[in-house]
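Encoded as structure tokens, the following chain is the form predicted alone, with no partner shown.
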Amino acid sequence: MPDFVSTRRDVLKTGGALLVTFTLAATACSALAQSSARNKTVASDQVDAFLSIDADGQVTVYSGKVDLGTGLRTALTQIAAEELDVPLDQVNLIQGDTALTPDQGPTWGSLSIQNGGMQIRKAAATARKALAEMAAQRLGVSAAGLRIEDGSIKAGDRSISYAELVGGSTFSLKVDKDAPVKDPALYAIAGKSVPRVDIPPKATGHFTYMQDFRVPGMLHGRVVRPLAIGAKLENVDGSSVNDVPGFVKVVREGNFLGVVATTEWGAIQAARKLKATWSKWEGLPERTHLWEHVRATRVNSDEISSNVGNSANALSDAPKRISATYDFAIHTHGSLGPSCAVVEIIEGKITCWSASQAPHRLRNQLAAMMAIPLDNVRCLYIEGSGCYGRNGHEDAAGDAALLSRAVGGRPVRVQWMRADEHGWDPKGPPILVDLRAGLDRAGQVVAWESESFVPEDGLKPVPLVAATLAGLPSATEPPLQYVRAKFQNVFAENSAIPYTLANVKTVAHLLAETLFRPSWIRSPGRLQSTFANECFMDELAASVEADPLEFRLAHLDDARGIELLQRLTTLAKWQNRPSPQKGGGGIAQGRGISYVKYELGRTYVGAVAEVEVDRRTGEISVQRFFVVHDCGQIINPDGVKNQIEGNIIQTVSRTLKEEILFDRSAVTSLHWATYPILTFPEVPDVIIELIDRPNERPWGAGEPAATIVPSAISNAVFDALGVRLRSVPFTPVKVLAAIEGH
């Protein structure tokens, strides 16, 4: 059985957290008591929540943030190894186990290093300081004269190891926010391109993904979905599946309908054969009128993200005024491996294994749905198919929990099918942005206004579909001020612009509802806002026949942003000229630029896209992407490049191809033929230059590079054809319509 299937006691023994407590005083420490494995703290103000050292000197790091295939495990290991001065292979990481790891929030927002990693760094720095004080006492020297190397503390020719000092003991220390961290000039591990620790087992087939995970005595479940999103279950003929080999039970709870069998194939057959009658429901708008529907949706409140000067007066007085509207389609996560989870219930206690990127939040939702105390739920993360916000992993866990309860708590594995994933995972909502600007006679922007239409509930915990269908509670709603603060983080900071203008007003209209369960997909809100802002910036440059890059520099007052764009000029061999370029032919070529200061407070990204457009078919081919990236201090340069490449490739797919199709009742794009994604021959070359700033704080690299992709492509198409694409995805039909209407 894999390590992560072991009992908590086994995990703690191997991880070094079945420990003897000691207390540090000013000049002394002593072993006081043996702690139970069950008492392992997860309090985020305690060093012991984040790390332990066992009797062999092995360091175990506990992370509430989880590796979604992004290389986070390697980077967090580097951070701890560097701060503690131990070899990389001496550090083990346990992630996303709600019984063992602190709640550091969901793994989202490119905050895993910026926040989660820095919490681990501070915990390690606190531990390092304490260990040095202990060693100084034991060796009878001043702590200032000690050297720390490879998990040992040395004074002259004498040394004492971490294992000798605390092996098998807890620190019982609060994390000291003022503990000195290591000087980056002395780094030997952090800042280096270390091979990812997860790649060898993945490459050799030894890695256990969530979809491969098994427990003894496990049954298999499938959910029978309503034919329409809001349909009611009217009748079920349980006898229709009695002849299915291995059939165990039909489970009905409200509108939740599922089957359990001894084999996965048995569960699939039973779900297909089960006869059920559903009511009709047609509560969705006509897809062809989507944007009229969005604009007509009731606005609950407005968030004003920037309000500088008097934009209304400046706009009305401007000699030249320009306006445009941009829209961004509904997207699904479309994880290549459909969501999966296993749940078992023993003596009223739930254990859930899933690939959820928010295991602590999932724990809350399962406790609420199953009406049991939070302490009786344990969620363990096992890496599965990737997601960037919230796909169906949590929902599969909810399905499995209801099915397990119905069969006496036996472990039940639920593996979603493709139609479940595309039809029922939460969706990135449709977003609409109106922009207006005024320019003076010198070609400078004197006024800028934007209005975006976005769902208000997009950052609340997404209700479990099983709970909704069964009529059960899903989770306690967060306080309203929490939701609004998060909305300001998502929309305000990127609906506002990174340029210095005298008169700016940007507003997000928070809508009362959206069409499907809203969830955020990579760079939520920031992607859509940057698409609109950077396309519009290009439109303004073209209106005064200015070079798009020089036009941005003329309105930019940020030294790091200016340096980044200047480096981009060199990397992409940018030629100073206005867009569009002159020329014709069947295949038109163009280049477009885009720039972002993510959330106006962190990671800078600039990019140039080079595209080819077939005038006859409307097909866009993205040939190359040049990216300059500044995320402050870099932990693993190769890992950052992996993230940037993934951002570019995934968002090229979203920009050119992806769009949810639906009728009045449900999603109809239930397979890859109707929801196409980028194929390998269509992947562009990605050329990257990283700006490493070792003495600055590290910022996120998981999301920012995605934001500039749609606008860079749109601007490149304009450079090639002289037509604007303002509606994602840029399908051939839209390109041909733009050419015809030009």
Given for the second form:
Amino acid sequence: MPDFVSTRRDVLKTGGALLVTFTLAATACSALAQSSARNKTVASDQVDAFLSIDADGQVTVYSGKVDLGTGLRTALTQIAAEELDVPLDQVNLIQGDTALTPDQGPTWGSLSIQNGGMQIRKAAATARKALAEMAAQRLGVSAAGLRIEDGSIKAGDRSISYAELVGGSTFSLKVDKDAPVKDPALYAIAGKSVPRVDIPPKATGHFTYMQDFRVPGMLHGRVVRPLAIGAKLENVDGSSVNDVPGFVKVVREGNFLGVVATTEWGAIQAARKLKATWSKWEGLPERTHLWEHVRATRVNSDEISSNVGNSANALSDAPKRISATYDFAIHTHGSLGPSCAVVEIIEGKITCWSASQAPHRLRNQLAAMMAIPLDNVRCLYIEGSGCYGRNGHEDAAGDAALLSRAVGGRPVRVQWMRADEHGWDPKGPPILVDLRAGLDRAGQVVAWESESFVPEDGLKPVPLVAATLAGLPSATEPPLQYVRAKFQNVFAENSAIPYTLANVKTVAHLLAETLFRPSWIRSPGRLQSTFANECFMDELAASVEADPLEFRLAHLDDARGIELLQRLTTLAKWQNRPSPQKGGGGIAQGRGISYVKYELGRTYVGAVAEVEVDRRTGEISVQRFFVVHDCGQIINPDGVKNQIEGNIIQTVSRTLKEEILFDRSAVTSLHWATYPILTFPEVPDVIIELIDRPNERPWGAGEPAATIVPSAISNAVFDALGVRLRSVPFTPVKVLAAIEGH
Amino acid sequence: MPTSVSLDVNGRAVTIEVDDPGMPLLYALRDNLELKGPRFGCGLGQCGTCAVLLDGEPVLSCETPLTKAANKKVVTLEGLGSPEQPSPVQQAFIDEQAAQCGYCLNGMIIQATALLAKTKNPSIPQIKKALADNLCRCGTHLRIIRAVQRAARNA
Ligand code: FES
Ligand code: FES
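Next block: the form predicted in complex with the partner chain, after the form predicted alone:
Okay, now the whole complex, with that chain kicking things off.
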């Protein structure tokens, strides 16, 4: 049973560098014990950066993309095993270790298979080609006459294994972009619902999550955050915790405050008892005036995401004009297990274990904060509780680094408490979208304009809380390779629409500031944009009494999109009629559709939501979601379904219930009672149809299905009641207000 | 003053020395005994990830003082089965691939085990009700429900 977790039990001293081997993963041990591991390259143009084959023929894949609880480990293993023609159990995977794995960028944006997996596929294809050439030479035959099976290359009845060819040494080859990849028609492992390797240990308490990770001599730390976000630490009474058993130290650096103890309970008690006074700070706007505040925030620049024809003229000429404003609340990631990290510092070298989605970025940030050369920082990924974007893990690592430094570099584990997580993880920012459209007499949309108000920060690393509080730097400039060609700002994605119209202009106003540290939570920007666009499309359909699905088809010029919507019509047994439907009763029923082409360039998703709304209480119950999903080539169908189910259910939760509460000083919804999420009795059924296209490139599935949820629900509520919900979350209070105002 | 508390954990008699007898059972299991099944999620009794069976009944170990477990039988996720020999409920979760991150699984499997001990063939609403206080952030609910149904069928 692989343990998946690297520890320091066996430390190879090689030229002063620390190399870490693996405890229970015997296979990985042997891979790493090879000389190649000592100076292992992480340069992403090298095959050796991604792959090694040991003397027993065991393949090790090195992935810079990490499994955030999505099943990525299994999928990447399938890709490598398929391309190399070795059985699955002959492939081990090491992920997110800045000393061993290439920097493939953060695990974000639904790119882990699409980009990360394809880099691994190319490296494996290059390796396979090289192995075949070596075998041809050794066997004295032409490469064309060889067969490859189970890690062996065969010519007639003679064969030579990968282990015999390269076992234990390196390939020393550049990844060849033109190396032939396997014909998908021959796939035996990729494209199959291979069971996930991590579920048996997870179901039996044998899996080591980040929160379980321990190193010898480890101390426990807890942070004590300011009572107000911008408050100054005025006074700390260290004597208030002297009698806490196991207490080691109070650590204060600027406004950063924490405690260290020998036991976890000691650290918790000390953090609770520590007496500190903070200055008053009331820099947040009134929550009741949040949207006025957003609208009034200074705009730094505009990003035009689409501009076709002349929308201003077309709009003023249109016989029918409609406008609306949509808003989407501030959300927390709300990982079920709060963030956790362990840091130790030996002879000026930092080792950091965390569940960060971006170990390479974290390494930059820790080096900057601690004023240590980058080469002296190593970050290792250990899977934590589900991660849906840049949450608090990096911050816990920053906290642990400052605490470790204060106790002479001894390893310190920082486990955030629930209030630290809800209160201090970076937030999905508040987003506001204004839309205007014009229709002609035939009911066709002739003009579309939108303006979204989004934070500017885009793709830059989120500053570490510890660095900000302590007044230290934390490397906020994006490393060059992450800057996208298309948009600088992720929050502007999908503000352009997937429909073909004569006159369109969509603009994102990039705001100079936002309330809390903004970050990307499962489909940042695309979620909010798709909510606004797909609800507004429904408004337009309703204004001309058109069937909303047919109305979309009438504006769509995209063969894959059209096929998807047609299949959705069948799957959901869609009845052609306009919304709202007539009918009364205390419990109103409705259906709503939504469609997205992710970033207008990849994964297609279409969905129909069926809801029941209680007119008396304003409660929405989402009964079921029908989803058709096309992400090109599918690596693991059950894995994709699992991601879709998760996207739908999590986003139903966000749509119906979630909203960060705050006063003028800080977040006030600090636990699950004040930030409720969807529970079992409220969960809808999810019926999925996957469109598999083995000969296309694979696209992401980790986020796209989230984007269609709020609009599908809003459109279903309109179908049920004839009222339009334009503000997430759709709480009963808002539903009742909408009914009343109708 | 350090206190000793004796209890039975997964069939093994253990004695735990603590400075604070009010310390929740969760920390004794995770830190003193290095168990990984019971998990810290909120420490407030709101999420269910820390559940264990105490004399056969599911309790939240984050709000159960260690002293309350004195001389009682505690069963954790590890006590139900192992990767090689999972319990029927654990096997059903594996068969249904009922996990994304899996952080909530401890609470889900402990609650489901307790439910099935009392209710042989629970309906879907009964399953949902039994798990209503257990949060899952990844949205694995449907698979978890299917896993409980499968475990009931296989029992
Ligand atoms: S950790 Fe015990 S209920 Fe959340
Ligand atoms: S599977 Fe991640 S919290 Fe349930």
